[in-house]
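In structure tokens, the next block holds one chain alone, the form predicted alone.
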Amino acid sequence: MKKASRKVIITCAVTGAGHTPTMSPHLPVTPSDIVAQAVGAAQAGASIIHLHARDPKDGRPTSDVNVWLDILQRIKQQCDVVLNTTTGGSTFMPIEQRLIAPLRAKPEVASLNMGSMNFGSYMMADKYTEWKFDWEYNHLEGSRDAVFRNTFKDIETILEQLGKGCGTKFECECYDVGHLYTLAHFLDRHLIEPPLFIQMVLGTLGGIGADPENLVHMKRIADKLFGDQYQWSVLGAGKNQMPLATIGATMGSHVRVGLEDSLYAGRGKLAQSNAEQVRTIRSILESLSLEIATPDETRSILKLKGAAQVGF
């Protein structure tokens, strides 16, 4: 693989679908809060904002295209950050529902999960006895007996309709080594084109563990499969967020932080905002003499189509 660019892309995943409103008063759930925190993260140094949408009434994950477009349009009006819409949505959404908003928005980047998997968050339900909203407990507990579906056909559909159909590039989320081989399969079939943007996800229950040795192994396999055809980023779930991002950066990776992946800013200390996490990782990167990529530099590194070509 060619030497990694010294420009490091910071992705910030601002809200996600796993954490629920009870868990932190700082988790953005309304459109206005999501917009404000996305803009704040961009101002702090994130060049990609990874987005989920939530129902304005109770904060549950939603595929409502009007909510999505409101969020996307308001962020775009306020800053030039690259906007990345999830195609994962929620474990409990079928693929047709998960694609409604991305196909309308035609974003520069969208996430793409590279395989079906168990995705457990049910353990978090035991930490709380009172809930802000009735749906939260069942949402968490339901993951005990749910499979996050991303079949070969699902992946083909996303690549064909959103990738080839809309010119969208993908944040290819790989939760285990087998997901890298699945991505190689689609590359061999020319359904996805380089440069690939691989998000190595470590530390979720059902995926590969958050050990430095696992990160090194995934990087070694990616090098074998993709050579110089990929860029990569590191996502450590929960308490692993900053340590793994730091290790990855020293190995040549880009990084991802945000309240989707961790609610904390240190042991027992809730992060006050997504921007706080961005500032923390930016400080670490700059202390390592690494430069932070701007949105336009990110577009160049990933060969994106540009903000003028989106559908919002």
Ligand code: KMH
Second form
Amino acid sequence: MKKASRKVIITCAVTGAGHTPTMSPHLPVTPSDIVAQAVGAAQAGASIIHLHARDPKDGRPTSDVNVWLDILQRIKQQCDVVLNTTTGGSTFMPIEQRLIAPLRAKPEVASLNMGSMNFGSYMMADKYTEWKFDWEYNHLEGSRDAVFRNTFKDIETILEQLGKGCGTKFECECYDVGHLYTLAHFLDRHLIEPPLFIQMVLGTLGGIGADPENLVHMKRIADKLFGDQYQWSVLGAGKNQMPLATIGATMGSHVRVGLEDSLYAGRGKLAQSNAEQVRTIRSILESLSLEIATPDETRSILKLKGAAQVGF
Ligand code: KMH
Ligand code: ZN
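Having looked at the form predicted alone, could you now put up the form predicted together with this ligand?
Following is the full complex, with the preceding chain placed first.
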């Protein structure tokens, strides 16, 4: 029997909070840069844009709601992509601060980190001797002794206020196998509804390593816990970005790329834009005879509330 064709959702995470401006001149920092690169990524084939906001003056991660709304509104005016606001913010932001913009924006999708963990980026600090801005070194070095806090209570708060309260669907970021069980716990408690959208995150320092066997194991456990109640996507950090996305896609996953997760487009070569990474994964997917989901197909696959229901 012929198998029904499936569409692959490309998420592009355009800037994040981990990389800093010194690391790449192509990392979008100002609202205009973030908007332009988000629109470029959408035109290249991304149907979800995962967003963080940065202070226009110096590129520091910000929770400023005016900056957020400016970015969201301008992208929405220019293209019909699904907008996903981070609730992870930056490791150094308390949960209340991380939630200000998402609760105002009521987006179709928001990130949800499924556990507290170490999140090391301090090793990147040694690569540079001169910095564009004075906050950058301490931001990276500070990750040596910081905890990326996502307690059960934090997760409950996000699920209740943003999920139940605003109809937002979550990109459930799972950095290890235990996070899948935490997600199953919240599913059992009906605090989150299927279809789940699980982002398997491999290769961060503090999370599960980017070994294909880890991905196979996480998929096996997700099948056992969630059956047909979930969609899944793969994010490989740094040099693992394209290889793991390719492995995931051949196993049936959606994929995530973007400068938040890797600044590169091949060994030692900085990506010139987010769109470049989207074009690369798109061409790999199309070579594998996989079809790319449009924003509306993504809304239907993930059962999103729709762009007319957001708060921006
Ligand atoms: N950069 C990812 C590995 C969030 O925004 O909530 C982590 C992330 C967290 O995307
Ligand atoms: Zn993020």
